[in-house]
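Below you'll find only one chain, the form predicted on its own, shown as structure tokens.
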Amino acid sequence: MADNSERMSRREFLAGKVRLAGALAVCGGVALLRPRGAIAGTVWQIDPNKCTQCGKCATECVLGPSAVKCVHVHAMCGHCELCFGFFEAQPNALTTAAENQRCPTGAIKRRFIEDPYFEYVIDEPLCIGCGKCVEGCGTFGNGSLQLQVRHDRCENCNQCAIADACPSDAFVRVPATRPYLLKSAEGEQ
């Protein structure tokens, strides 16, 4: 027969088993911390050269609101007293008031620089990533207006939802070093 020194006690083997558990269990917590399947080194970006501007970064992102903001490049930006990435195509007249203005949310603000230059900001937290602003400044504008992944508030999944609804592929993966694409007055990024 055994000695009593050399055997386990149930009560010591369970503890045991219980340890084993509780380790694996903080071995896949931390394995959870990480972005579901993300490609290492890599993060979700808009390639502003093939964004429609098509809506579906509002509506289809797993985060409410999306993690999709407009984002204004001012050095392409005219300051323009008739901008319209802030107003609509038509507008009743050039005031701030809601009815003239293209964005559901009055993100973009306007202030007055001095005759006839304006400067236009984005209030991030407002931005829905809708893109009608987007759309007007590109199709009347210089196109200084873009759709870009803010990556503080992206959870960068495996398959992101809004890249599978992207109707013209503008999501696409791009090193985390250099995560934002935006287009140059020249056209190039």
Contents of the next structure:
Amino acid sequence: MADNSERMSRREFLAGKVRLAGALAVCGGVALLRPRGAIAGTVWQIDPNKCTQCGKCATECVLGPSAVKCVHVHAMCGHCELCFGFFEAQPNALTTAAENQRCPTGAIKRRFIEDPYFEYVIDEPLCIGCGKCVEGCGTFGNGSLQLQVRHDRCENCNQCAIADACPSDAFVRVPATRPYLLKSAEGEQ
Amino acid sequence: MPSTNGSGRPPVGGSEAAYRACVHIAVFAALFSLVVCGLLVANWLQGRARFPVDPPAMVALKAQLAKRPADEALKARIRRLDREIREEYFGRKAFAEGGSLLLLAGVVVFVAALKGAKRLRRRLPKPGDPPEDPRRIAARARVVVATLGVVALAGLFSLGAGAGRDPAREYARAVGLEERAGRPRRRAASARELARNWPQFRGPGGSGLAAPSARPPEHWDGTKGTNIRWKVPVPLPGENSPVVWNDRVFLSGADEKQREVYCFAAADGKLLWRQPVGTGGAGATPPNVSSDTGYAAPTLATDGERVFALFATGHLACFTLDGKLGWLRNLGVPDNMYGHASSPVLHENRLIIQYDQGLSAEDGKSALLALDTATGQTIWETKRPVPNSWSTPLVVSSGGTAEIITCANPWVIAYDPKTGAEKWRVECLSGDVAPTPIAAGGLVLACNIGAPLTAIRPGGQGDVTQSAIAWSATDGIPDVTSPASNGELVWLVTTDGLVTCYDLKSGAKVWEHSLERMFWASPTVVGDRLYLLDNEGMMHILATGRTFRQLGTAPLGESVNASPAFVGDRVYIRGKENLYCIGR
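Any chance you could show the form predicted in complex with its partner chain after that form predicted on its own?
What follows is the entire complex, opening with the chain shown before.
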């Protein structure tokens, strides 16, 4: 004959379930309310001093297009008429025609400001993170165009596919509270 | 006998139809999901193989362009390929995004249908429920599945449509790189609209011939206000002439520090808007200009939708008629010894600019440009073998084909407005060429002091100096003003006031008369009268006959360099300080 003292009453069973549901609700609520970066602690970012613009950011990311995009630090930009981030190294003419542009997707917009100055703005939905403009600006210009992981797109994978493929170990983990590593006009990050 | 399900338990009544529908939907959703999944995989594999960065075909074409930098056909191929590559890439991206949503929807429908079938299978019949007709059940199931099929097909169609709407094309459209044939445009202003207005330097045709509807007064007096409808100050100086579109009058003004475009109400002269051009920033070095030319000599041009203003600094601005900035460019500070004065003119959706520079043709700086009026992007640019000039180009039609006629030392050159290719040229000019050519009686007339007035039959090919000149004449050749003609006679007025009349057909001199006044404004033929405005603001009105006959004079009371605009029963004159509207 079974021992009745070990049997759970219906009231006890329901009370236990309610307590468990309450605990889960509290944990879930806390998890939802905490910011994403705070959960992750650190996020992936590109160190622009190590980046060699190899092009793998555009091809290796699990997202399509990549979570890496060009960021323009306007404070560093010379607003050059002949911008080597925008134009091919030896452009046929300083026009926006396709044969003169370096960007394969036409993601940089060039706007006249005042002779001889032009403004260059990244059209982010078009940018695929290939780094060709960054290469041009860094080689001939002052490096105001820089590749960065955009955290409004990045899934912050535990093991970043681009970091795996990066030949110069430019991918690093940075605090989620300071998720970007940009070179500034003063040479600081 | 009622139908049975897989487990042998028969659903009852209406549940049978729902159960069958759920099963069919689940099967359909599974097949749909598999198809979408397959398409997505194929799209991904192809996308990896055709990545837009440095595609070999593009690299090869650009290498060829480096060797043949003037090869326009090669440039066109590169632009075409660039567009194709970007369209494909962003099309695949849109396809993947849309396909993912469809796959998700397919899986959700599949799971929901399975769940529904499972629940329906458990439902037992009520006692006494009659079995439903199996044919009705099957028909209802067919309707449900067909409806879902239509929905799924619509989803697939939208996926394909999404692939065609890509950001690359939108970008190309925004920057004006896309082929223009397929782009919807505002229709060009009709001949009637143009004739009702004064849209550019020297009127609708650019030849100083007012529309037949023009009925200007024969007398006015600016000092007494007689027939002066209104007079308003113009904020900044400028030698450009008024242009008029419906109820608005446009001017520009500039000094070495600032440039502005003005819009006045034709009704009362109220300044409706004034807009600065190219202000702010640093680095703009104003060119050296003569005080006679100033920084705002080019007359504006309007197509009835936008107004275009060019300045001696090279700033070129487009505003809507309401004063909103459409686009702004700087063509580069022109190397022009007196300051740029040639006005922009319009042909269809193209703004034509004669940008002649340098002290000699060998400087290689001169060019003719055609810009897209909507975007300001250069459609074509053709180098010109001439030094700086001050003449405005003229668009004429010959045998159904339009030509852009340009004057500069020593050539009159005609260009194709579509491509910018040179069509013909005549060597007949010399010196600092300022007069603008005119078209009359099937001839093009060009002149400049130091060279004859030359009547040219347009429409040739190559250097037609020996074959296309109908006649030439050497008396009374102006150095600033342009000719005027009524199709029978042609008149010239020199800076020192000598008016010479020629027979247009033969080139024979008909009469000449000295008005003994200074003239920089070009003459205008209005009906049977010739209006000549001297530098002191006195309008001399002559009869357009074969003998000299002065019909009257009309003083403005203010010195004038700009040419007047004749619209309806009004005349608009820009004095050195004020804009006048003259009318009864």
